[in-house]
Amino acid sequence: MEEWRFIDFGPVDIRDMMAMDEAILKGDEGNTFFFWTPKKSIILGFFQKAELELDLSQCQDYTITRRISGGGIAFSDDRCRQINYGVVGTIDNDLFPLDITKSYKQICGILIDTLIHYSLNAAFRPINDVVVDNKKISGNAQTRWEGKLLQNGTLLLDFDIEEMLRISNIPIEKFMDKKIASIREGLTWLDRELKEERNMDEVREVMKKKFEERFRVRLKPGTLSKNEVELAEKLKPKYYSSEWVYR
(Lines of atoms letter the chains of each structure in order from A and count residues from 1; the text may use other names and numbers.)
(Lines give C-alpha, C1' and ligand atoms only; values in the text may rest on other atoms or scores of the structure.)
Protein backbone atom coordinates (compact mmCIF):
# COMPACT_ATOMS: atom_id res chain seq x y z
CA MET A 1 0.00 0.00 0.00
CA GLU A 2 1.33 3.42 -0.96
CA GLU A 3 2.40 5.70 1.88
CA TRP A 4 1.55 9.38 2.00
CA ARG A 5 3.01 11.90 4.38
CA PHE A 6 0.83 13.13 7.23
CA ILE A 7 1.64 16.20 9.35
CA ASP A 8 -0.27 17.60 12.31
CA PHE A 9 0.98 21.16 12.78
CA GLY A 10 -1.16 21.74 15.89
CA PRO A 11 -1.88 25.33 17.00
CA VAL A 12 -0.09 27.68 14.63
CA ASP A 13 -0.02 31.32 13.57
CA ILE A 14 -2.01 31.48 10.34
CA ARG A 15 0.67 33.57 8.62
CA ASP A 16 3.23 30.87 9.28
CA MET A 17 0.73 28.22 8.16
CA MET A 18 -0.01 29.94 4.87
CA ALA A 19 3.74 30.09 4.19
CA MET A 20 4.02 26.37 4.96
CA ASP A 21 1.01 25.65 2.72
CA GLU A 22 2.75 27.31 -0.20
CA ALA A 23 6.05 25.62 0.60
CA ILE A 24 4.42 22.17 0.61
CA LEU A 25 2.71 22.92 -2.71
CA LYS A 26 5.93 24.13 -4.32
CA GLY A 27 8.18 21.55 -2.68
CA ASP A 28 9.06 18.09 -3.97
CA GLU A 29 7.97 15.82 -1.12
CA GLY A 30 4.97 14.21 -2.82
CA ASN A 31 1.38 13.73 -1.70
CA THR A 32 0.67 15.13 1.76
CA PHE A 33 -2.32 15.34 4.09
CA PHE A 34 -2.15 17.68 7.07
CA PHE A 35 -4.06 19.23 9.94
CA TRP A 36 -3.54 22.54 11.68
CA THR A 37 -5.32 24.51 14.39
CA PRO A 38 -5.74 28.26 13.80
CA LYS A 39 -5.62 30.78 16.58
CA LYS A 40 -8.14 33.66 16.58
CA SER A 41 -7.83 34.77 12.98
CA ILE A 42 -9.23 35.71 9.60
CA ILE A 43 -7.89 34.35 6.32
CA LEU A 44 -8.96 36.22 3.20
CA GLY A 45 -9.41 34.44 -0.11
CA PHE A 46 -6.91 35.42 -2.79
CA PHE A 47 -9.30 37.72 -4.65
CA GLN A 48 -11.06 39.36 -1.69
CA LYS A 49 -10.67 42.94 -0.48
CA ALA A 50 -10.34 43.27 3.29
CA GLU A 51 -12.10 46.62 3.53
CA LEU A 52 -15.12 45.32 1.62
CA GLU A 53 -15.49 42.08 3.56
CA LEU A 54 -14.60 43.23 7.07
CA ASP A 55 -15.33 45.98 9.54
CA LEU A 56 -11.63 46.44 10.20
CA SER A 57 -12.29 48.58 13.29
CA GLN A 58 -13.78 45.43 14.92
CA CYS A 59 -10.91 43.15 13.88
CA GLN A 60 -8.05 44.61 15.90
CA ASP A 61 -7.65 41.51 18.08
CA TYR A 62 -7.63 39.17 15.08
CA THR A 63 -4.61 38.04 13.09
CA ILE A 64 -5.41 38.64 9.42
CA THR A 65 -3.69 37.30 6.34
CA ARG A 66 -4.48 36.22 2.79
CA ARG A 67 -4.07 32.79 1.19
CA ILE A 68 -3.02 31.86 -2.33
CA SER A 69 -6.31 30.04 -3.04
CA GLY A 70 -9.64 31.66 -3.84
CA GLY A 71 -12.95 31.43 -2.03
CA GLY A 72 -14.34 33.33 0.94
CA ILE A 73 -13.18 34.26 4.41
CA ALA A 74 -11.99 31.54 6.78
CA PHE A 75 -12.97 32.84 10.23
CA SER A 76 -11.65 31.29 13.45
CA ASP A 77 -13.05 32.42 16.79
CA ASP A 78 -12.03 31.91 20.42
CA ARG A 79 -13.85 28.58 20.60
CA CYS A 80 -11.19 26.88 18.45
CA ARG A 81 -13.65 24.14 17.52
CA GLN A 82 -12.94 23.64 13.88
CA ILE A 83 -10.70 21.16 12.12
CA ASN A 84 -8.56 22.67 9.38
CA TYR A 85 -7.04 20.32 6.85
CA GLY A 86 -4.87 20.55 3.77
CA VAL A 87 -4.12 18.21 0.88
CA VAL A 88 -1.30 18.57 -1.62
CA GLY A 89 -1.07 16.12 -4.48
CA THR A 90 -0.24 15.57 -8.13
CA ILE A 91 -3.16 16.11 -10.49
CA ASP A 92 -4.19 12.95 -12.39
CA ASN A 93 -7.36 11.30 -13.65
CA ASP A 94 -7.96 9.07 -10.63
CA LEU A 95 -7.01 10.68 -7.32
CA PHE A 96 -6.97 14.40 -8.13
CA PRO A 97 -8.86 14.98 -11.40
CA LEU A 98 -7.97 17.81 -13.75
CA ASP A 99 -11.60 18.95 -13.69
CA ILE A 100 -11.85 21.37 -10.76
CA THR A 101 -15.34 20.41 -9.59
CA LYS A 102 -14.49 16.71 -9.75
CA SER A 103 -11.30 17.26 -7.75
CA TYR A 104 -13.23 19.22 -5.11
CA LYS A 105 -15.79 16.43 -4.92
CA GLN A 106 -13.11 13.78 -4.53
CA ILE A 107 -11.28 15.53 -1.69
CA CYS A 108 -14.45 16.75 0.01
CA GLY A 109 -15.48 13.11 0.06
CA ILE A 110 -13.20 12.73 3.08
CA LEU A 111 -15.44 15.13 5.00
CA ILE A 112 -18.62 13.53 3.70
CA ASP A 113 -17.41 10.07 4.71
CA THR A 114 -16.58 11.43 8.17
CA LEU A 115 -20.01 13.00 8.62
CA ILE A 116 -21.75 9.86 7.38
CA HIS A 117 -19.74 7.99 10.04
CA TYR A 118 -21.67 10.13 12.55
CA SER A 119 -24.96 9.19 10.82
CA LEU A 120 -25.45 12.63 9.27
CA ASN A 121 -27.01 13.32 5.87
CA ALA A 122 -23.92 14.83 4.26
CA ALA A 123 -23.45 15.71 0.60
CA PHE A 124 -21.24 17.67 -1.79
CA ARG A 125 -22.60 20.99 -3.06
CA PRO A 126 -20.69 22.33 -6.06
CA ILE A 127 -18.41 23.93 -6.37
CA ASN A 128 -16.67 23.58 -3.02
CA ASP A 129 -19.05 23.11 -0.07
CA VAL A 130 -20.05 20.16 2.09
CA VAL A 131 -23.57 20.30 3.49
CA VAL A 132 -25.68 18.45 6.03
CA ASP A 133 -29.38 18.53 5.11
CA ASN A 134 -28.46 21.34 2.71
CA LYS A 135 -26.83 23.43 5.48
CA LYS A 136 -23.16 24.32 4.93
CA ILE A 137 -20.79 22.66 7.40
CA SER A 138 -17.53 22.93 5.46
CA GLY A 139 -16.02 25.44 3.05
CA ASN A 140 -13.02 24.55 0.87
CA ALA A 141 -10.57 26.37 -1.39
CA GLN A 142 -8.11 25.18 -3.99
CA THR A 143 -5.18 26.42 -6.04
CA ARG A 144 -2.91 24.73 -8.56
CA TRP A 145 0.76 25.01 -9.46
CA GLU A 146 2.80 23.08 -12.03
CA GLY A 147 0.66 19.96 -12.12
CA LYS A 148 -0.11 19.90 -8.40
CA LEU A 149 -3.00 21.12 -6.31
CA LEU A 150 -3.41 22.47 -2.80
CA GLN A 151 -6.83 22.21 -1.18
CA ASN A 152 -7.62 23.62 2.25
CA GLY A 153 -10.87 23.31 4.13
CA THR A 154 -12.57 23.52 7.48
CA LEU A 155 -14.96 21.19 9.25
CA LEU A 156 -17.00 23.17 11.78
CA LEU A 157 -17.56 21.53 15.16
CA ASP A 158 -18.89 24.78 16.66
CA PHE A 159 -19.30 28.32 15.36
CA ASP A 160 -19.99 31.78 16.78
CA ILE A 161 -22.35 33.40 14.27
CA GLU A 162 -22.80 36.57 16.31
CA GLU A 163 -19.05 37.17 16.43
CA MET A 164 -18.67 36.56 12.72
CA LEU A 165 -21.39 39.13 12.04
CA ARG A 166 -19.79 41.60 14.46
CA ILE A 167 -16.57 41.71 12.44
CA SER A 168 -18.30 41.60 9.05
CA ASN A 169 -18.84 44.73 7.04
CA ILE A 170 -22.63 44.82 7.41
CA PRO A 171 -24.88 47.13 9.45
CA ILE A 172 -25.28 44.90 12.51
CA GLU A 173 -27.74 47.16 14.36
CA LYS A 174 -30.22 47.03 11.51
CA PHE A 175 -29.90 43.44 10.33
CA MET A 176 -28.62 41.47 13.33
CA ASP A 177 -31.72 39.39 14.16
CA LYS A 178 -32.67 38.79 10.54
CA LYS A 179 -29.12 37.98 9.49
CA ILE A 180 -28.53 35.54 12.33
CA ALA A 181 -31.77 33.73 11.51
CA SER A 182 -30.81 33.57 7.84
CA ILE A 183 -27.32 32.25 8.54
CA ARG A 184 -28.58 29.69 11.03
CA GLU A 185 -30.82 28.32 8.30
CA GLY A 186 -27.93 27.96 5.87
CA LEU A 187 -25.02 27.06 8.17
CA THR A 188 -24.49 24.31 10.71
CA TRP A 189 -21.80 22.54 12.74
CA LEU A 190 -21.17 19.09 14.13
CA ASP A 191 -22.01 19.78 17.79
CA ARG A 192 -25.33 21.26 16.75
CA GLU A 193 -26.26 18.36 14.49
CA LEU A 194 -25.27 15.69 17.04
CA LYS A 195 -26.68 17.67 19.99
CA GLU A 196 -23.48 16.96 21.91
CA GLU A 197 -19.84 18.00 21.90
CA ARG A 198 -17.49 15.54 20.24
CA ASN A 199 -13.79 15.28 21.02
CA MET A 200 -11.79 16.97 18.24
CA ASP A 201 -9.01 14.39 18.35
CA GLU A 202 -11.59 11.67 17.83
CA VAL A 203 -13.04 13.45 14.78
CA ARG A 204 -9.55 14.00 13.36
CA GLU A 205 -8.82 10.28 13.71
CA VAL A 206 -12.02 9.46 11.83
CA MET A 207 -10.98 11.89 9.08
CA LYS A 208 -7.56 10.25 8.81
CA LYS A 209 -9.13 6.81 8.55
CA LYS A 210 -11.59 7.98 5.90
CA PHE A 211 -8.73 9.60 3.97
CA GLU A 212 -6.81 6.32 3.94
CA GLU A 213 -9.88 4.40 2.83
CA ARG A 214 -10.86 6.84 0.08
CA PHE A 215 -7.38 7.18 -1.39
CA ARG A 216 -6.29 3.60 -0.59
CA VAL A 217 -3.10 4.72 1.11
CA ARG A 218 -1.43 4.59 4.49
CA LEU A 219 -0.69 7.91 6.20
CA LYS A 220 2.81 8.00 7.64
CA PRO A 221 3.62 10.71 10.23
CA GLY A 222 6.22 13.12 8.92
CA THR A 223 7.56 16.65 9.04
CA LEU A 224 8.52 19.37 6.63
CA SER A 225 11.68 18.70 4.68
CA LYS A 226 14.72 20.94 5.01
CA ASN A 227 13.92 22.52 1.63
CA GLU A 228 10.29 23.17 2.65
CA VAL A 229 11.37 24.78 5.92
CA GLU A 230 13.78 27.05 4.05
CA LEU A 231 11.14 28.00 1.47
CA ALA A 232 8.54 28.67 4.17
CA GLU A 233 10.95 31.02 5.93
CA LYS A 234 11.46 32.93 2.68
CA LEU A 235 7.69 33.16 2.16
CA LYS A 236 6.73 34.27 5.68
CA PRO A 237 7.44 37.99 5.17
CA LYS A 238 4.81 38.06 2.41
CA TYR A 239 2.08 36.69 4.69
CA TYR A 240 3.00 39.14 7.46
CA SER A 241 3.02 42.17 5.13
CA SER A 242 0.23 44.73 4.86
CA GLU A 243 0.90 44.92 1.12
CA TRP A 244 -0.19 41.28 0.74
CA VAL A 245 -3.06 41.35 3.23
CA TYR A 246 -4.68 44.65 2.26
CA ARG A 247 -3.76 44.82 -1.42
Given for the second form:
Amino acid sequence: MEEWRFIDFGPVDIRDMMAMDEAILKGDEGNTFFFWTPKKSIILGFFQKAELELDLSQCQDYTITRRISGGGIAFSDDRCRQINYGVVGTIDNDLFPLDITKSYKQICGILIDTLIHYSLNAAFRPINDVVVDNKKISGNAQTRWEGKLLQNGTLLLDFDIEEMLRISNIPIEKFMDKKIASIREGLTWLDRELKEERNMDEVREVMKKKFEERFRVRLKPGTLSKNEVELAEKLKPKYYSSEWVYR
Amino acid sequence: MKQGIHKSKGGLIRSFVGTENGIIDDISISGDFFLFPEEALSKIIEELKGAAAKREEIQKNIEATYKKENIQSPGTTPSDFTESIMKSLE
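Can you swap the form predicted alone for the form predicted in complex with the partner chain?
Entire complex below, previous chain first.
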Protein backbone atom coordinates (compact mmCIF):
# COMPACT_ATOMS: atom_id res chain seq x y z
CA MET A 1 0.00 0.00 0.00
CA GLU A 2 1.20 3.49 -0.84
CA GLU A 3 2.61 5.45 2.09
CA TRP A 4 1.95 9.12 2.66
CA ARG A 5 3.71 11.34 5.12
CA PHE A 6 1.83 12.31 8.28
CA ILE A 7 2.84 15.12 10.66
CA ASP A 8 1.17 16.32 13.88
CA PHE A 9 2.56 19.77 14.63
CA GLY A 10 0.67 20.04 17.96
CA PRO A 11 0.01 23.47 19.53
CA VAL A 12 1.74 26.01 17.32
CA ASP A 13 2.06 29.74 16.65
CA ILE A 14 -0.22 30.27 13.70
CA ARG A 15 2.33 32.46 11.85
CA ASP A 16 4.93 29.70 12.01
CA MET A 17 2.28 27.18 10.98
CA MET A 18 1.20 29.17 7.92
CA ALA A 19 4.85 29.39 6.85
CA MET A 20 5.21 25.60 7.19
CA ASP A 21 1.85 25.13 5.42
CA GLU A 22 3.11 27.07 2.39
CA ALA A 23 6.49 25.33 2.56
CA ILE A 24 4.83 21.89 2.39
CA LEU A 25 2.80 22.99 -0.68
CA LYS A 26 5.85 24.44 -2.41
CA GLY A 27 8.33 21.84 -1.22
CA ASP A 28 9.06 18.56 -2.93
CA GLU A 29 8.06 15.95 -0.36
CA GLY A 30 4.84 14.89 -2.07
CA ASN A 31 1.47 13.97 -0.61
CA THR A 32 1.13 14.85 3.06
CA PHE A 33 -1.59 14.91 5.71
CA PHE A 34 -1.02 17.02 8.81
CA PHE A 35 -2.64 18.33 11.98
CA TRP A 36 -2.00 21.33 14.14
CA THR A 37 -3.66 22.95 17.12
CA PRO A 38 -3.91 26.73 16.81
CA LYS A 39 -3.24 28.87 19.85
CA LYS A 40 -5.53 31.87 20.42
CA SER A 41 -5.52 33.34 16.93
CA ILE A 42 -7.26 34.74 13.90
CA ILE A 43 -6.35 33.73 10.35
CA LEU A 44 -7.67 35.98 7.60
CA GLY A 45 -8.54 34.63 4.18
CA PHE A 46 -6.32 35.80 1.32
CA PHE A 47 -8.83 38.40 0.07
CA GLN A 48 -10.05 39.76 3.40
CA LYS A 49 -9.21 43.12 4.93
CA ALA A 50 -8.51 43.01 8.65
CA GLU A 51 -10.07 46.37 9.46
CA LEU A 52 -13.30 45.50 7.62
CA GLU A 53 -13.75 42.09 9.24
CA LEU A 54 -12.46 42.70 12.76
CA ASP A 55 -12.84 45.16 15.60
CA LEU A 56 -9.07 45.44 15.95
CA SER A 57 -9.30 47.18 19.33
CA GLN A 58 -10.84 43.95 20.67
CA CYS A 59 -8.23 41.65 19.12
CA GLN A 60 -5.13 42.76 20.96
CA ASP A 61 -4.47 39.44 22.69
CA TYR A 62 -4.93 37.47 19.47
CA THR A 63 -2.19 36.47 17.07
CA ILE A 64 -3.39 37.55 13.63
CA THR A 65 -2.08 36.40 10.29
CA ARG A 66 -3.28 35.74 6.76
CA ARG A 67 -3.21 32.55 4.72
CA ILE A 68 -2.53 32.06 1.01
CA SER A 69 -6.00 30.61 0.32
CA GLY A 70 -9.30 32.47 0.06
CA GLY A 71 -12.37 32.11 2.24
CA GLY A 72 -13.24 33.57 5.62
CA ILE A 73 -11.73 34.08 9.05
CA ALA A 74 -10.53 31.04 11.00
CA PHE A 75 -10.85 32.01 14.62
CA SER A 76 -9.52 30.06 17.59
CA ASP A 77 -10.33 31.12 21.15
CA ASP A 78 -8.25 30.18 24.17
CA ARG A 79 -10.12 26.92 24.70
CA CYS A 80 -8.32 25.71 21.53
CA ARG A 81 -10.87 22.93 21.01
CA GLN A 82 -10.64 22.58 17.28
CA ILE A 83 -8.77 20.20 15.04
CA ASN A 84 -7.00 21.85 12.15
CA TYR A 85 -5.75 19.77 9.28
CA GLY A 86 -3.87 20.26 6.04
CA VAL A 87 -3.66 18.11 2.94
CA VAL A 88 -1.12 18.56 0.17
CA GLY A 89 -1.59 16.40 -2.90
CA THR A 90 -0.92 16.18 -6.60
CA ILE A 91 -4.08 17.03 -8.56
CA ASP A 92 -5.78 15.69 -11.67
CA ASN A 93 -6.25 12.06 -10.61
CA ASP A 94 -8.85 9.86 -8.90
CA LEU A 95 -7.88 11.04 -5.42
CA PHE A 96 -7.69 14.78 -6.10
CA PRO A 97 -9.88 15.82 -9.05
CA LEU A 98 -9.00 18.89 -11.13
CA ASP A 99 -12.49 20.28 -10.56
CA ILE A 100 -12.24 22.50 -7.49
CA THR A 101 -15.60 21.67 -5.90
CA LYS A 102 -15.10 17.95 -6.52
CA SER A 103 -11.70 18.03 -4.84
CA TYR A 104 -13.20 19.90 -1.86
CA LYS A 105 -15.87 17.22 -1.64
CA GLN A 106 -13.32 14.43 -1.76
CA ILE A 107 -11.18 15.85 1.06
CA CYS A 108 -14.17 16.99 3.14
CA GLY A 109 -15.20 13.32 2.95
CA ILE A 110 -12.64 12.62 5.69
CA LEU A 111 -14.57 14.89 8.05
CA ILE A 112 -17.92 13.50 6.98
CA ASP A 113 -16.72 9.91 7.54
CA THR A 114 -15.40 10.96 10.96
CA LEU A 115 -18.69 12.58 11.98
CA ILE A 116 -20.67 9.59 10.71
CA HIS A 117 -18.43 7.44 12.94
CA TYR A 118 -19.95 9.43 15.83
CA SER A 119 -23.43 8.71 14.42
CA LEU A 120 -23.98 12.29 13.27
CA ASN A 121 -25.93 13.28 10.18
CA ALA A 122 -23.00 14.85 8.32
CA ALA A 123 -22.97 16.04 4.72
CA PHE A 124 -20.97 18.14 2.26
CA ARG A 125 -22.42 21.54 1.47
CA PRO A 126 -20.84 23.05 -1.63
CA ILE A 127 -18.59 24.80 -2.03
CA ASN A 128 -16.46 24.13 0.99
CA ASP A 129 -18.46 23.35 4.13
CA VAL A 130 -19.29 20.25 6.12
CA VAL A 131 -22.62 20.38 7.93
CA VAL A 132 -24.40 18.34 10.59
CA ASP A 133 -28.17 18.60 10.25
CA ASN A 134 -27.50 21.59 7.97
CA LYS A 135 -25.41 23.40 10.59
CA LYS A 136 -21.82 24.20 9.62
CA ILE A 137 -19.28 22.26 11.71
CA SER A 138 -16.23 22.59 9.47
CA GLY A 139 -14.90 25.27 7.15
CA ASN A 140 -12.29 24.46 4.52
CA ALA A 141 -10.06 26.48 2.20
CA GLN A 142 -8.07 25.35 -0.79
CA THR A 143 -5.39 26.83 -2.95
CA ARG A 144 -3.40 25.38 -5.80
CA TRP A 145 0.17 25.69 -6.94
CA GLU A 146 1.96 24.03 -9.84
CA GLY A 147 -0.21 20.94 -10.13
CA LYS A 148 -0.68 20.50 -6.40
CA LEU A 149 -3.39 21.47 -3.97
CA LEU A 150 -3.26 22.60 -0.38
CA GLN A 151 -6.44 22.28 1.61
CA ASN A 152 -6.72 23.53 5.17
CA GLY A 153 -9.74 23.08 7.32
CA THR A 154 -11.03 22.97 10.84
CA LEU A 155 -13.32 20.68 12.76
CA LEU A 156 -14.97 22.54 15.62
CA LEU A 157 -15.18 20.68 18.91
CA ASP A 158 -16.23 23.80 20.78
CA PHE A 159 -17.00 27.35 19.70
CA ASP A 160 -17.53 30.61 21.58
CA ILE A 161 -20.07 32.58 19.55
CA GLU A 162 -20.10 35.56 21.92
CA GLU A 163 -16.32 35.88 21.70
CA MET A 164 -16.47 35.69 17.91
CA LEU A 165 -19.05 38.49 17.87
CA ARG A 166 -16.95 40.53 20.30
CA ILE A 167 -13.94 40.59 17.96
CA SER A 168 -15.97 40.93 14.75
CA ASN A 169 -16.52 44.28 13.13
CA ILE A 170 -20.27 44.20 13.42
CA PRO A 171 -22.37 46.88 15.04
CA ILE A 172 -23.39 46.03 18.59
CA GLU A 173 -27.02 45.23 18.14
CA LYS A 174 -29.89 45.81 20.42
CA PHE A 175 -31.00 42.23 19.98
CA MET A 176 -27.68 40.47 20.58
CA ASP A 177 -29.50 37.44 22.04
CA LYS A 178 -31.39 37.04 18.77
CA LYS A 179 -28.14 37.34 16.81
CA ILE A 180 -26.54 34.60 18.94
CA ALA A 181 -29.63 32.40 18.58
CA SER A 182 -29.51 32.79 14.81
CA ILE A 183 -25.81 31.87 14.65
CA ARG A 184 -26.56 28.82 16.84
CA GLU A 185 -29.05 27.80 14.14
CA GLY A 186 -26.39 27.91 11.43
CA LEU A 187 -23.26 26.71 13.22
CA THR A 188 -22.47 23.79 15.47
CA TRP A 189 -19.59 21.91 17.09
CA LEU A 190 -18.85 18.37 18.15
CA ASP A 191 -19.18 18.78 21.95
CA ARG A 192 -22.64 20.26 21.46
CA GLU A 193 -23.78 17.56 19.03
CA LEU A 194 -22.49 14.70 21.22
CA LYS A 195 -23.49 16.38 24.49
CA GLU A 196 -20.09 15.45 25.89
CA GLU A 197 -16.43 16.39 25.43
CA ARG A 198 -14.49 13.87 23.39
CA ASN A 199 -10.76 13.57 23.76
CA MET A 200 -9.14 15.45 20.88
CA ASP A 201 -6.49 12.78 20.31
CA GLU A 202 -9.25 10.22 19.94
CA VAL A 203 -11.03 12.33 17.30
CA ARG A 204 -7.74 12.89 15.46
CA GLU A 205 -7.10 9.13 15.43
CA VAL A 206 -10.55 8.58 13.87
CA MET A 207 -9.76 11.22 11.24
CA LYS A 208 -6.45 9.55 10.40
CA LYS A 209 -8.14 6.19 10.02
CA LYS A 210 -10.85 7.67 7.81
CA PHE A 211 -8.17 9.38 5.74
CA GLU A 212 -6.35 6.08 5.20
CA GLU A 213 -9.58 4.34 4.22
CA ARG A 214 -10.76 7.08 1.86
CA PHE A 215 -7.44 7.51 0.07
CA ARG A 216 -6.39 3.84 0.37
CA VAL A 217 -2.97 4.78 1.72
CA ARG A 218 -0.99 4.22 4.90
CA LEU A 219 -0.02 7.33 6.86
CA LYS A 220 3.58 7.20 7.97
CA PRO A 221 4.72 9.61 10.71
CA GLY A 222 7.36 11.97 9.36
CA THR A 223 8.85 15.42 9.72
CA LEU A 224 9.59 18.40 7.53
CA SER A 225 12.55 17.91 5.20
CA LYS A 226 15.60 20.15 5.41
CA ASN A 227 14.40 21.99 2.29
CA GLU A 228 10.96 22.56 3.77
CA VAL A 229 12.42 23.85 7.04
CA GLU A 230 14.61 26.29 5.09
CA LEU A 231 11.69 27.40 2.93
CA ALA A 232 9.48 27.88 6.01
CA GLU A 233 12.20 30.03 7.62
CA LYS A 234 12.30 32.18 4.48
CA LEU A 235 8.50 32.50 4.45
CA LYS A 236 8.09 33.31 8.16
CA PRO A 237 8.83 37.07 7.96
CA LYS A 238 5.87 37.47 5.58
CA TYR A 239 3.44 35.90 8.03
CA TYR A 240 4.76 38.11 10.86
CA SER A 241 4.65 41.33 8.80
CA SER A 242 1.94 43.95 9.05
CA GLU A 243 2.24 44.52 5.27
CA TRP A 244 0.86 41.01 4.76
CA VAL A 245 -1.68 40.97 7.59
CA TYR A 246 -3.09 44.49 7.35
CA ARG A 247 -2.75 45.13 3.63
CA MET B 1 -16.71 55.97 -0.44
CA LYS B 2 -19.69 53.75 0.16
CA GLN B 3 -19.10 50.05 0.80
CA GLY B 4 -20.86 47.80 -1.72
CA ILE B 5 -21.69 44.41 -0.22
CA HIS B 6 -22.94 41.50 -2.27
CA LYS B 7 -23.15 37.87 -1.21
CA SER B 8 -22.47 35.30 -3.92
CA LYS B 9 -22.81 31.55 -3.44
CA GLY B 10 -19.03 31.49 -2.93
CA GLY B 11 -18.81 34.25 -0.36
CA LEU B 12 -19.18 37.90 0.55
CA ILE B 13 -17.75 40.54 -1.81
CA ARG B 14 -16.99 43.97 -0.37
CA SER B 15 -16.05 46.81 -2.68
CA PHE B 16 -15.21 50.48 -2.48
CA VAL B 17 -15.23 52.37 -5.75
CA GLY B 18 -14.31 56.00 -6.47
CA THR B 19 -15.09 57.75 -9.75
CA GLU B 20 -14.24 60.93 -11.52
CA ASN B 21 -16.38 62.10 -14.45
CA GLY B 22 -18.00 58.67 -14.64
CA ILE B 23 -14.65 56.86 -14.83
CA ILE B 24 -13.44 54.46 -12.12
CA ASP B 25 -10.25 55.91 -10.63
CA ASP B 26 -10.05 54.11 -7.30
CA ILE B 27 -11.24 50.62 -6.40
CA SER B 28 -10.74 47.96 -3.76
CA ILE B 29 -12.34 44.52 -3.56
CA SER B 30 -12.14 42.19 -0.56
CA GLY B 31 -14.13 39.40 1.04
CA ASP B 32 -14.31 35.72 1.91
CA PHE B 33 -14.82 34.35 -1.61
CA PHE B 34 -12.41 32.00 -3.44
CA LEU B 35 -10.62 32.89 -6.64
CA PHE B 36 -7.85 31.00 -8.47
CA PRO B 37 -5.18 32.02 -9.14
CA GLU B 38 -5.34 34.34 -6.13
CA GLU B 39 -3.01 36.94 -7.67
CA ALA B 40 -5.52 37.53 -10.47
CA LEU B 41 -7.80 39.63 -8.24
CA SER B 42 -5.27 42.46 -8.49
CA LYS B 43 -5.45 42.08 -12.29
CA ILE B 44 -9.23 42.49 -12.16
CA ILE B 45 -8.78 45.62 -10.08
CA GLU B 46 -6.07 47.06 -12.34
CA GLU B 47 -8.16 46.52 -15.48
CA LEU B 48 -11.18 48.24 -13.93
CA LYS B 49 -9.25 51.45 -13.30
CA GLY B 50 -10.12 53.79 -16.15
CA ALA B 51 -13.27 51.90 -17.13
CA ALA B 52 -16.65 53.58 -17.34
CA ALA B 53 -18.65 53.18 -14.12
CA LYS B 54 -21.52 51.46 -15.92
CA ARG B 55 -22.85 47.99 -15.23
CA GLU B 56 -22.35 46.58 -18.72
CA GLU B 57 -18.86 48.02 -19.11
CA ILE B 58 -17.80 46.70 -15.71
CA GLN B 59 -19.15 43.22 -16.33
CA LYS B 60 -17.52 42.96 -19.78
CA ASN B 61 -14.25 44.23 -18.35
CA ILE B 62 -14.24 41.61 -15.56
CA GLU B 63 -15.26 38.84 -17.99
CA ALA B 64 -12.30 39.76 -20.21
CA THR B 65 -9.88 39.50 -17.28
CA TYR B 66 -11.43 36.14 -16.30
CA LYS B 67 -10.69 34.85 -19.79
CA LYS B 68 -7.23 36.34 -20.04
CA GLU B 69 -6.08 35.15 -16.60
CA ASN B 70 -7.92 31.84 -16.74
CA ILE B 71 -9.73 32.65 -13.49
CA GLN B 72 -11.87 30.12 -11.64
CA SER B 73 -14.01 31.25 -8.71
CA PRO B 74 -16.38 28.53 -7.52
CA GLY B 75 -19.71 30.04 -6.51
CA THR B 76 -18.76 33.53 -7.65
CA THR B 77 -19.18 34.97 -11.17
CA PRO B 78 -18.15 38.22 -12.88
CA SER B 79 -21.75 39.40 -12.40
CA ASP B 80 -21.37 38.95 -8.63
CA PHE B 81 -18.34 41.25 -8.62
CA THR B 82 -20.25 43.66 -10.86
CA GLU B 83 -23.20 43.63 -8.45
CA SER B 84 -20.95 44.48 -5.48
CA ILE B 85 -19.31 47.31 -7.43
CA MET B 86 -22.67 48.71 -8.55
CA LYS B 87 -23.84 48.76 -4.93
CA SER B 88 -20.79 50.80 -4.00
CA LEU B 89 -21.59 53.23 -6.83
CA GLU B 90 -25.22 53.72 -5.78
